[in-house]
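This document opens with one chain alone, in C-alpha coordinates, the form predicted alone.
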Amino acid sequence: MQKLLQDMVETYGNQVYRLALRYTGNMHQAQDITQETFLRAYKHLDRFDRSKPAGPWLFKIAGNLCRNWLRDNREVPVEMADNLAQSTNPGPEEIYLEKEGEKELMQALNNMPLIYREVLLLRHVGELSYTEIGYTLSLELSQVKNRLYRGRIMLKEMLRKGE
(Lines of atoms letter the chains of each structure in order from A and count residues from 1; the text may use other names and numbers.)
(Lines give C-alpha, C1' and ligand atoms only; values in the text may rest on other atoms or scores of the structure.)
Protein backbone atom coordinates (compact mmCIF):
# COMPACT_ATOMS: atom_id res chain seq x y z
CA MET A 1 0.00 0.00 0.00
CA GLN A 2 2.86 2.38 0.78
CA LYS A 3 4.47 1.49 -2.54
CA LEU A 4 1.28 2.45 -4.37
CA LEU A 5 1.16 5.82 -2.62
CA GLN A 6 4.87 6.38 -3.23
CA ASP A 7 4.31 5.71 -6.94
CA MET A 8 1.41 8.18 -6.95
CA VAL A 9 3.54 10.89 -5.32
CA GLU A 10 6.41 10.34 -7.76
CA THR A 11 4.13 10.26 -10.79
CA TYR A 12 1.60 12.97 -9.94
CA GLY A 13 3.20 15.08 -7.20
CA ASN A 14 4.42 17.86 -9.49
CA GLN A 15 1.16 18.01 -11.42
CA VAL A 16 -0.91 18.22 -8.23
CA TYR A 17 1.38 20.98 -6.95
CA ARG A 18 1.17 22.97 -10.21
CA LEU A 19 -2.61 22.64 -10.20
CA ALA A 20 -2.84 23.87 -6.59
CA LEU A 21 -0.44 26.71 -7.38
CA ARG A 22 -2.61 27.86 -10.27
CA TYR A 23 -5.74 27.71 -8.12
CA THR A 24 -4.25 29.57 -5.16
CA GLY A 25 -1.45 31.70 -6.59
CA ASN A 26 0.50 30.96 -3.41
CA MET A 27 3.46 28.56 -3.29
CA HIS A 28 3.10 27.76 0.41
CA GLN A 29 -0.62 27.10 0.13
CA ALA A 30 -0.02 24.95 -2.95
CA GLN A 31 2.50 22.88 -0.97
CA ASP A 32 -0.02 22.46 1.85
CA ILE A 33 -2.77 21.40 -0.55
CA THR A 34 -0.43 18.96 -2.28
CA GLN A 35 0.55 17.42 1.03
CA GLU A 36 -3.07 17.25 2.17
CA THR A 37 -4.05 15.63 -1.15
CA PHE A 38 -1.66 12.74 -0.65
CA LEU A 39 -2.54 12.45 3.04
CA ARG A 40 -6.21 12.07 2.13
CA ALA A 41 -5.33 9.67 -0.66
CA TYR A 42 -3.45 7.52 1.85
CA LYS A 43 -6.37 7.57 4.31
CA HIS A 44 -8.81 6.55 1.58
CA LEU A 45 -6.64 4.24 -0.48
CA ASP A 46 -9.24 1.50 -0.01
CA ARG A 47 -11.65 3.60 -2.15
CA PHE A 48 -9.24 3.82 -5.07
CA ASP A 49 -10.07 1.58 -8.04
CA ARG A 50 -6.67 0.19 -9.01
CA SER A 51 -7.91 -0.70 -12.48
CA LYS A 52 -8.06 3.04 -13.29
CA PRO A 53 -5.28 5.63 -13.44
CA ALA A 54 -4.60 7.46 -10.19
CA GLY A 55 -4.33 10.93 -11.74
CA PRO A 56 -8.03 11.78 -12.03
CA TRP A 57 -8.70 10.46 -8.52
CA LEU A 58 -5.89 12.56 -7.08
CA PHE A 59 -6.95 15.64 -9.06
CA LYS A 60 -10.47 15.22 -7.73
CA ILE A 61 -9.13 15.29 -4.18
CA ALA A 62 -6.85 18.24 -4.94
CA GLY A 63 -9.61 20.10 -6.77
CA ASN A 64 -11.95 19.72 -3.81
CA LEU A 65 -9.27 21.02 -1.46
CA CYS A 66 -8.58 23.96 -3.78
CA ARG A 67 -12.28 24.82 -4.06
CA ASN A 68 -12.57 24.73 -0.28
CA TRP A 69 -9.57 27.03 -0.01
CA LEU A 70 -11.02 29.41 -2.59
CA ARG A 71 -14.36 29.47 -0.79
CA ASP A 72 -12.62 30.34 2.49
CA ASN A 73 -10.26 32.88 0.88
CA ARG A 74 -12.40 34.93 -1.47
CA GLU A 75 -9.58 37.26 -2.51
CA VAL A 76 -6.83 35.23 -4.11
CA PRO A 77 -3.44 36.94 -4.04
CA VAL A 78 -1.55 37.00 -7.31
CA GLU A 79 1.96 36.00 -6.36
CA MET A 80 4.91 36.33 -8.65
CA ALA A 81 6.02 32.71 -8.65
CA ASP A 82 9.54 32.37 -10.02
CA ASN A 83 9.19 28.58 -10.07
CA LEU A 84 6.30 28.65 -12.54
CA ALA A 85 8.34 29.44 -15.60
CA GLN A 86 11.21 27.27 -16.64
CA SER A 87 13.71 28.96 -18.90
CA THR A 88 17.34 28.78 -19.87
CA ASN A 89 19.13 31.92 -18.70
CA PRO A 90 16.84 34.55 -20.19
CA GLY A 91 17.93 38.18 -20.18
CA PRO A 92 16.39 40.85 -17.93
CA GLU A 93 13.90 41.93 -20.57
CA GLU A 94 12.66 38.38 -21.15
CA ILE A 95 12.35 37.82 -17.39
CA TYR A 96 10.31 40.99 -16.99
CA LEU A 97 8.00 40.19 -19.92
CA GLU A 98 7.58 36.60 -18.76
CA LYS A 99 6.63 37.71 -15.24
CA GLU A 100 4.22 40.31 -16.55
CA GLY A 101 2.59 37.72 -18.81
CA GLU A 102 2.34 35.25 -15.93
CA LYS A 103 0.81 37.95 -13.72
CA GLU A 104 -1.79 38.84 -16.35
CA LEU A 105 -2.65 35.17 -16.88
CA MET A 106 -3.03 34.56 -13.14
CA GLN A 107 -5.23 37.66 -12.77
CA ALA A 108 -7.40 36.60 -15.70
CA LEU A 109 -7.74 33.05 -14.36
CA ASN A 110 -8.57 34.31 -10.88
CA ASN A 111 -11.30 36.57 -12.32
CA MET A 112 -12.93 33.75 -14.29
CA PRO A 113 -15.91 31.84 -12.95
CA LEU A 114 -14.70 28.71 -11.18
CA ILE A 115 -16.52 26.32 -13.54
CA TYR A 116 -14.36 27.50 -16.44
CA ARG A 117 -11.14 27.97 -14.48
CA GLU A 118 -11.29 24.38 -13.20
CA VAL A 119 -11.52 22.72 -16.59
CA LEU A 120 -8.79 24.96 -18.02
CA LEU A 121 -6.45 24.17 -15.14
CA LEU A 122 -7.14 20.44 -15.25
CA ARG A 123 -6.59 20.35 -19.01
CA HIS A 124 -3.58 22.62 -19.39
CA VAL A 125 -1.84 22.35 -16.02
CA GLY A 126 -2.95 18.89 -14.94
CA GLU A 127 -2.76 17.61 -18.51
CA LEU A 128 -5.86 15.47 -18.04
CA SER A 129 -7.87 14.10 -20.93
CA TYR A 130 -11.46 15.25 -21.44
CA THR A 131 -12.70 11.95 -19.99
CA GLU A 132 -10.48 12.32 -16.93
CA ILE A 133 -11.70 15.90 -16.42
CA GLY A 134 -15.28 14.64 -16.60
CA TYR A 135 -14.54 12.02 -13.96
CA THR A 136 -12.70 14.52 -11.77
CA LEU A 137 -15.50 17.10 -11.85
CA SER A 138 -18.43 14.67 -12.22
CA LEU A 139 -19.35 16.12 -15.63
CA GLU A 140 -20.52 14.64 -18.90
CA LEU A 141 -18.04 14.75 -21.78
CA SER A 142 -20.18 17.33 -23.61
CA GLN A 143 -20.10 19.58 -20.52
CA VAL A 144 -16.31 19.32 -20.33
CA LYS A 145 -15.95 20.27 -24.00
CA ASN A 146 -18.42 23.14 -23.65
CA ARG A 147 -16.73 24.57 -20.56
CA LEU A 148 -13.29 24.28 -22.14
CA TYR A 149 -14.48 26.05 -25.26
CA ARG A 150 -16.23 28.84 -23.36
CA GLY A 151 -13.40 29.13 -20.86
CA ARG A 152 -10.79 29.52 -23.60
CA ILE A 153 -12.86 32.20 -25.31
CA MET A 154 -13.40 34.00 -22.01
CA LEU A 155 -9.70 33.83 -21.14
CA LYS A 156 -8.72 35.06 -24.57
CA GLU A 157 -11.07 38.04 -24.26
CA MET A 158 -9.87 38.86 -20.75
CA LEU A 159 -6.24 38.79 -21.86
CA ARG A 160 -7.04 40.89 -24.94
CA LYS A 161 -8.66 43.58 -22.77
CA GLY A 162 -5.55 43.66 -20.64
CA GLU A 163 -3.35 44.60 -23.63
Given for the second form:
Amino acid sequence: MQKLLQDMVETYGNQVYRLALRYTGNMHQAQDITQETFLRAYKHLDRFDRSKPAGPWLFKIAGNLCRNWLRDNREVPVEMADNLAQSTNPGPEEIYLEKEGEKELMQALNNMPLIYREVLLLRHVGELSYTEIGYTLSLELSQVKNRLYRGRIMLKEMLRKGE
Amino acid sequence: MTDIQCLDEVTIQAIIDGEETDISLTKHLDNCPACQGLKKQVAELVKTSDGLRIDADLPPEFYENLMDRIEVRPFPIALLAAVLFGLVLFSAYFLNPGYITWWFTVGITHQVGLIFDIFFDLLVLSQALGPLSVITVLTALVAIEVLILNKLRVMEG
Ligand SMILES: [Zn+2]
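Shown: the form predicted alone; wanted: the form predicted in complex with the partner chain:
Expanding to the full complex; the earlier chain stays at the top.
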Protein backbone atom coordinates (compact mmCIF):
# COMPACT_ATOMS: atom_id res chain seq x y z
CA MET A 1 0.00 0.00 0.00
CA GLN A 2 2.71 2.44 1.04
CA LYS A 3 4.82 1.52 -1.98
CA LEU A 4 1.90 2.39 -4.24
CA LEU A 5 1.46 5.70 -2.46
CA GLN A 6 5.16 6.46 -2.75
CA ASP A 7 5.04 5.77 -6.49
CA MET A 8 2.04 8.10 -6.82
CA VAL A 9 3.82 10.89 -4.93
CA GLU A 10 6.95 10.48 -7.05
CA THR A 11 5.04 10.47 -10.33
CA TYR A 12 2.26 12.99 -9.66
CA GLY A 13 3.24 14.88 -6.49
CA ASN A 14 4.74 17.89 -8.25
CA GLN A 15 1.91 18.09 -10.80
CA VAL A 16 -0.75 18.06 -8.08
CA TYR A 17 1.23 20.69 -6.20
CA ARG A 18 1.53 22.94 -9.26
CA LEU A 19 -2.19 22.62 -9.94
CA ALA A 20 -2.97 23.65 -6.35
CA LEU A 21 -0.46 26.48 -6.69
CA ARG A 22 -2.31 27.80 -9.73
CA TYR A 23 -5.62 27.69 -7.85
CA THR A 24 -4.46 29.19 -4.58
CA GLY A 25 -1.46 31.31 -5.59
CA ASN A 26 0.10 30.38 -2.26
CA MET A 27 2.85 27.80 -1.74
CA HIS A 28 1.86 26.94 1.81
CA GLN A 29 -1.81 26.38 0.91
CA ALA A 30 -0.80 24.41 -2.16
CA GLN A 31 1.38 22.09 -0.04
CA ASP A 32 -1.50 21.56 2.39
CA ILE A 33 -3.88 20.69 -0.45
CA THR A 34 -1.30 18.33 -1.96
CA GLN A 35 -0.81 16.57 1.36
CA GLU A 36 -4.57 16.27 1.88
CA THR A 37 -4.92 14.88 -1.67
CA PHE A 38 -2.49 12.05 -0.97
CA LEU A 39 -3.94 11.38 2.49
CA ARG A 40 -7.37 10.93 0.93
CA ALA A 41 -5.92 8.85 -1.87
CA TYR A 42 -4.25 6.58 0.69
CA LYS A 43 -7.47 6.27 2.66
CA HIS A 44 -9.42 5.24 -0.44
CA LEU A 45 -6.70 3.25 -2.19
CA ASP A 46 -9.07 0.28 -2.40
CA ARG A 47 -11.34 2.32 -4.72
CA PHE A 48 -8.50 2.99 -7.15
CA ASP A 49 -8.42 0.88 -10.31
CA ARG A 50 -4.73 -0.06 -10.51
CA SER A 51 -4.94 -0.94 -14.20
CA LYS A 52 -5.38 2.77 -14.97
CA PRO A 53 -2.94 5.67 -14.50
CA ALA A 54 -3.37 7.36 -11.13
CA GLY A 55 -3.14 10.92 -12.49
CA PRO A 56 -6.81 11.62 -13.32
CA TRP A 57 -7.95 10.01 -10.08
CA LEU A 58 -5.56 12.15 -8.03
CA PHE A 59 -6.50 15.31 -9.95
CA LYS A 60 -10.14 14.58 -9.25
CA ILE A 61 -9.42 14.56 -5.51
CA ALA A 62 -7.13 17.60 -5.75
CA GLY A 63 -9.68 19.48 -7.90
CA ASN A 64 -12.39 18.98 -5.30
CA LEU A 65 -10.09 20.24 -2.56
CA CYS A 66 -9.13 23.28 -4.65
CA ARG A 67 -12.78 24.08 -5.35
CA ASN A 68 -13.54 23.85 -1.64
CA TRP A 69 -10.61 26.12 -0.95
CA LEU A 70 -11.85 28.68 -3.49
CA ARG A 71 -15.35 28.54 -2.06
CA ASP A 72 -14.06 29.11 1.47
CA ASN A 73 -11.51 31.74 0.56
CA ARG A 74 -11.87 33.96 -2.39
CA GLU A 75 -14.23 32.65 -5.01
CA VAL A 76 -16.25 35.68 -6.02
CA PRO A 77 -18.68 36.42 -8.87
CA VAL A 78 -16.88 37.22 -12.10
CA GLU A 79 -18.03 40.84 -12.18
CA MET A 80 -16.44 41.43 -8.79
CA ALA A 81 -13.21 39.74 -9.69
CA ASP A 82 -11.73 42.85 -11.32
CA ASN A 83 -11.72 44.73 -8.03
CA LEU A 84 -10.31 41.74 -6.22
CA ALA A 85 -7.53 41.28 -8.72
CA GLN A 86 -6.49 44.89 -8.23
CA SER A 87 -6.24 44.47 -4.48
CA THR A 88 -4.37 41.17 -4.50
CA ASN A 89 -0.98 41.70 -2.91
CA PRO A 90 1.24 38.65 -3.06
CA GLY A 91 2.53 37.66 0.38
CA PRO A 92 6.07 36.55 1.18
CA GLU A 93 5.11 32.97 0.34
CA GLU A 94 4.13 33.86 -3.18
CA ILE A 95 7.66 34.39 -4.38
CA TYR A 96 7.12 32.48 -7.59
CA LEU A 97 4.78 35.29 -8.65
CA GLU A 98 7.82 37.46 -9.11
CA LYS A 99 8.54 35.70 -12.39
CA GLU A 100 7.79 38.06 -15.22
CA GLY A 101 4.14 38.07 -16.30
CA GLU A 102 3.14 35.69 -13.51
CA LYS A 103 1.03 38.22 -11.66
CA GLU A 104 -0.94 39.10 -14.78
CA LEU A 105 -1.42 35.42 -15.51
CA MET A 106 -2.77 34.73 -12.00
CA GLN A 107 -5.11 37.70 -12.23
CA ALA A 108 -6.43 36.54 -15.58
CA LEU A 109 -6.96 33.04 -14.18
CA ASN A 110 -8.77 34.34 -11.12
CA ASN A 111 -11.09 36.35 -13.34
CA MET A 112 -11.98 33.35 -15.44
CA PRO A 113 -15.10 31.26 -14.71
CA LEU A 114 -14.14 28.05 -12.95
CA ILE A 115 -15.47 25.72 -15.67
CA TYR A 116 -12.88 27.08 -18.14
CA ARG A 117 -10.11 27.53 -15.60
CA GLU A 118 -10.18 23.90 -14.46
CA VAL A 119 -9.97 22.52 -18.00
CA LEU A 120 -7.07 24.86 -18.85
CA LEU A 121 -5.17 23.93 -15.70
CA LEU A 122 -5.68 20.18 -16.12
CA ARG A 123 -4.35 20.45 -19.66
CA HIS A 124 -1.42 22.82 -19.18
CA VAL A 125 -0.40 22.15 -15.57
CA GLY A 126 -1.65 18.58 -15.05
CA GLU A 127 -0.63 17.63 -18.61
CA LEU A 128 -3.71 15.40 -18.99
CA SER A 129 -5.13 14.14 -22.27
CA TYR A 130 -8.64 15.17 -23.37
CA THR A 131 -10.01 11.79 -22.26
CA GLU A 132 -8.36 12.09 -18.87
CA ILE A 133 -9.74 15.61 -18.40
CA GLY A 134 -13.18 14.25 -19.30
CA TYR A 135 -12.84 11.56 -16.64
CA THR A 136 -11.53 14.01 -14.04
CA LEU A 137 -14.34 16.52 -14.52
CA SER A 138 -17.08 14.07 -15.62
CA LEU A 139 -17.41 15.78 -19.01
CA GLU A 140 -18.06 14.53 -22.54
CA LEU A 141 -15.11 14.76 -24.93
CA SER A 142 -16.86 17.48 -26.95
CA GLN A 143 -17.36 19.54 -23.78
CA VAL A 144 -13.66 19.22 -22.96
CA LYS A 145 -12.68 20.42 -26.44
CA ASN A 146 -15.07 23.37 -26.40
CA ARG A 147 -14.23 24.50 -22.89
CA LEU A 148 -10.52 24.24 -23.61
CA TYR A 149 -10.89 26.36 -26.73
CA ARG A 150 -13.05 28.98 -25.05
CA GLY A 151 -10.74 29.02 -22.03
CA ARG A 152 -7.70 29.60 -24.21
CA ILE A 153 -9.45 32.46 -26.03
CA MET A 154 -10.53 33.96 -22.72
CA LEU A 155 -7.04 33.80 -21.27
CA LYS A 156 -5.50 35.48 -24.28
CA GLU A 157 -8.19 38.19 -24.27
CA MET A 158 -7.69 38.89 -20.58
CA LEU A 159 -3.93 39.08 -20.90
CA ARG A 160 -4.28 41.41 -23.89
CA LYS A 161 -6.63 43.67 -21.92
CA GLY A 162 -4.26 43.68 -18.99
CA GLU A 163 -1.35 44.95 -21.08
CA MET B 1 -8.36 20.67 -51.09
CA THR B 2 -12.01 20.33 -51.78
CA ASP B 3 -12.25 16.66 -50.85
CA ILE B 4 -13.34 17.58 -47.31
CA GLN B 5 -14.77 20.71 -45.72
CA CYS B 6 -12.43 23.19 -44.06
CA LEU B 7 -11.67 22.43 -40.41
CA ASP B 8 -13.11 24.32 -37.45
CA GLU B 9 -10.98 25.83 -34.67
CA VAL B 10 -11.74 23.06 -32.18
CA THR B 11 -10.59 20.37 -34.61
CA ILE B 12 -7.43 22.31 -35.45
CA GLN B 13 -6.81 22.72 -31.73
CA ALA B 14 -7.14 18.93 -31.26
CA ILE B 15 -4.59 18.36 -34.05
CA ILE B 16 -2.14 20.81 -32.44
CA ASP B 17 -2.67 19.13 -29.04
CA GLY B 18 -1.88 15.74 -30.60
CA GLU B 19 -5.39 14.48 -29.86
CA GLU B 20 -6.66 14.25 -33.43
CA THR B 21 -4.60 12.14 -35.80
CA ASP B 22 -7.11 11.36 -38.58
CA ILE B 23 -4.90 11.42 -41.65
CA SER B 24 -7.54 12.95 -43.94
CA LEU B 25 -7.88 15.91 -41.56
CA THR B 26 -4.16 16.50 -41.02
CA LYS B 27 -3.54 16.19 -44.73
CA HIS B 28 -6.19 18.81 -45.48
CA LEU B 29 -4.77 21.11 -42.80
CA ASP B 30 -1.27 20.85 -44.29
CA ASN B 31 -2.45 21.72 -47.79
CA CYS B 32 -5.22 24.31 -47.31
CA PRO B 33 -4.12 27.96 -47.09
CA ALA B 34 -7.37 29.00 -45.32
CA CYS B 35 -6.93 26.32 -42.65
CA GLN B 36 -3.24 27.20 -42.32
CA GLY B 37 -4.23 30.76 -41.40
CA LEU B 38 -6.60 29.48 -38.77
CA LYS B 39 -3.98 27.05 -37.50
CA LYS B 40 -1.60 29.94 -36.90
CA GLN B 41 -4.20 31.71 -34.75
CA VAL B 42 -5.03 28.61 -32.73
CA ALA B 43 -1.33 27.81 -32.25
CA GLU B 44 -0.92 31.29 -30.82
CA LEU B 45 -3.70 30.58 -28.28
CA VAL B 46 -2.10 27.28 -27.27
CA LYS B 47 1.27 28.99 -26.86
CA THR B 48 -0.22 31.65 -24.57
CA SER B 49 -1.90 29.02 -22.40
CA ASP B 50 1.37 27.11 -22.21
CA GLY B 51 2.50 30.01 -20.02
CA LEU B 52 0.40 28.41 -17.28
CA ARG B 53 3.08 25.77 -16.83
CA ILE B 54 4.94 26.22 -13.60
CA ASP B 55 8.34 24.98 -12.41
CA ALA B 56 7.73 24.82 -8.65
CA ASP B 57 8.55 21.51 -6.92
CA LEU B 58 7.39 20.07 -3.60
CA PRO B 59 9.90 20.41 -0.75
CA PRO B 60 12.13 17.31 -0.33
CA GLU B 61 10.61 16.47 3.08
CA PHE B 62 7.07 16.26 1.64
CA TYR B 63 6.89 12.46 1.50
CA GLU B 64 8.36 12.09 4.99
CA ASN B 65 5.78 14.52 6.43
CA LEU B 66 3.01 12.69 4.61
CA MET B 67 4.13 9.34 6.08
CA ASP B 68 4.25 10.88 9.57
CA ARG B 69 0.59 11.79 9.24
CA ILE B 70 -0.35 8.39 7.84
CA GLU B 71 1.53 6.40 10.49
CA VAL B 72 0.03 8.36 13.38
CA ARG B 73 -3.50 7.33 12.44
CA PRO B 74 -3.67 3.79 13.90
CA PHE B 75 -2.27 5.06 17.22
CA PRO B 76 -5.49 5.10 19.32
CA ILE B 77 -6.43 1.56 18.28
CA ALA B 78 -2.96 0.17 19.01
CA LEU B 79 -2.81 1.99 22.33
CA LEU B 80 -6.22 0.64 23.29
CA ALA B 81 -5.04 -2.88 22.45
CA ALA B 82 -1.93 -2.44 24.58
CA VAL B 83 -3.97 -1.09 27.52
CA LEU B 84 -6.48 -3.94 27.26
CA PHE B 85 -3.63 -6.44 27.16
CA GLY B 86 -2.17 -4.91 30.33
CA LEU B 87 -5.56 -4.87 32.07
CA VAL B 88 -6.26 -8.50 31.22
CA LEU B 89 -2.83 -9.52 32.48
CA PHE B 90 -3.31 -7.63 35.74
CA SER B 91 -6.85 -8.90 36.30
CA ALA B 92 -5.76 -12.46 35.66
CA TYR B 93 -2.97 -12.07 38.16
CA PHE B 94 -5.09 -10.52 40.90
CA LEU B 95 -7.98 -12.91 40.38
CA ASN B 96 -5.83 -16.01 40.26
CA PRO B 97 -2.05 -15.68 40.70
CA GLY B 98 -1.70 -19.36 39.97
CA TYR B 99 -2.88 -18.82 36.41
CA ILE B 100 0.00 -16.47 35.60
CA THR B 101 2.46 -18.80 37.31
CA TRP B 102 1.19 -21.58 35.13
CA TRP B 103 1.32 -19.36 32.05
CA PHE B 104 4.99 -18.55 32.62
CA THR B 105 6.11 -22.04 33.52
CA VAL B 106 4.65 -24.14 30.74
CA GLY B 107 7.95 -25.28 29.32
CA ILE B 108 9.36 -21.75 29.26
CA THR B 109 11.54 -19.86 31.73
CA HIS B 110 10.60 -16.41 33.01
CA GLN B 111 13.42 -14.65 31.21
CA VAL B 112 12.72 -16.28 27.87
CA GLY B 113 9.02 -15.47 28.30
CA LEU B 114 9.88 -11.84 29.01
CA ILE B 115 12.21 -11.45 26.03
CA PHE B 116 9.88 -13.30 23.70
CA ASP B 117 6.95 -11.18 24.81
CA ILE B 118 8.78 -7.85 24.44
CA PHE B 119 9.99 -8.86 21.00
CA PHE B 120 6.48 -9.76 19.94
CA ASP B 121 5.06 -6.51 21.34
CA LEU B 122 7.73 -4.51 19.52
CA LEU B 123 6.95 -6.24 16.28
CA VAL B 124 3.23 -5.58 16.50
CA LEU B 125 3.48 -2.04 17.82
CA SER B 126 6.16 -0.80 15.43
CA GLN B 127 3.82 -1.62 12.55
CA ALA B 128 1.23 0.78 13.81
CA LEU B 129 2.94 3.44 15.89
CA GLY B 130 5.56 6.11 15.51
CA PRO B 131 8.92 5.58 17.27
CA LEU B 132 8.09 7.73 20.30
CA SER B 133 4.76 6.00 20.96
CA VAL B 134 6.44 2.58 20.66
CA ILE B 135 9.02 3.53 23.30
CA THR B 136 6.34 4.86 25.67
CA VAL B 137 4.06 1.84 25.38
CA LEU B 138 6.99 -0.60 25.56
CA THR B 139 8.32 1.02 28.72
CA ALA B 140 4.90 0.55 30.30
CA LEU B 141 4.75 -3.08 29.16
CA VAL B 142 8.24 -3.84 30.44
CA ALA B 143 7.35 -2.27 33.79
CA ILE B 144 4.25 -4.49 33.97
CA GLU B 145 6.25 -7.60 33.07
CA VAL B 146 8.97 -6.85 35.60
CA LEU B 147 6.35 -6.24 38.27
CA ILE B 148 4.63 -9.53 37.53
CA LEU B 149 7.90 -11.46 37.42
CA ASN B 150 8.95 -9.90 40.69
CA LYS B 151 5.67 -10.87 42.35
CA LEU B 152 6.07 -14.41 41.02
CA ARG B 153 9.61 -14.59 42.41
CA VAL B 154 8.39 -13.43 45.82
CA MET B 155 5.52 -15.94 45.75
CA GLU B 156 7.69 -18.84 44.65
CA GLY B 157 10.10 -18.30 47.41
ZN1 LIG C 1 -9.33 24.15 -45.25
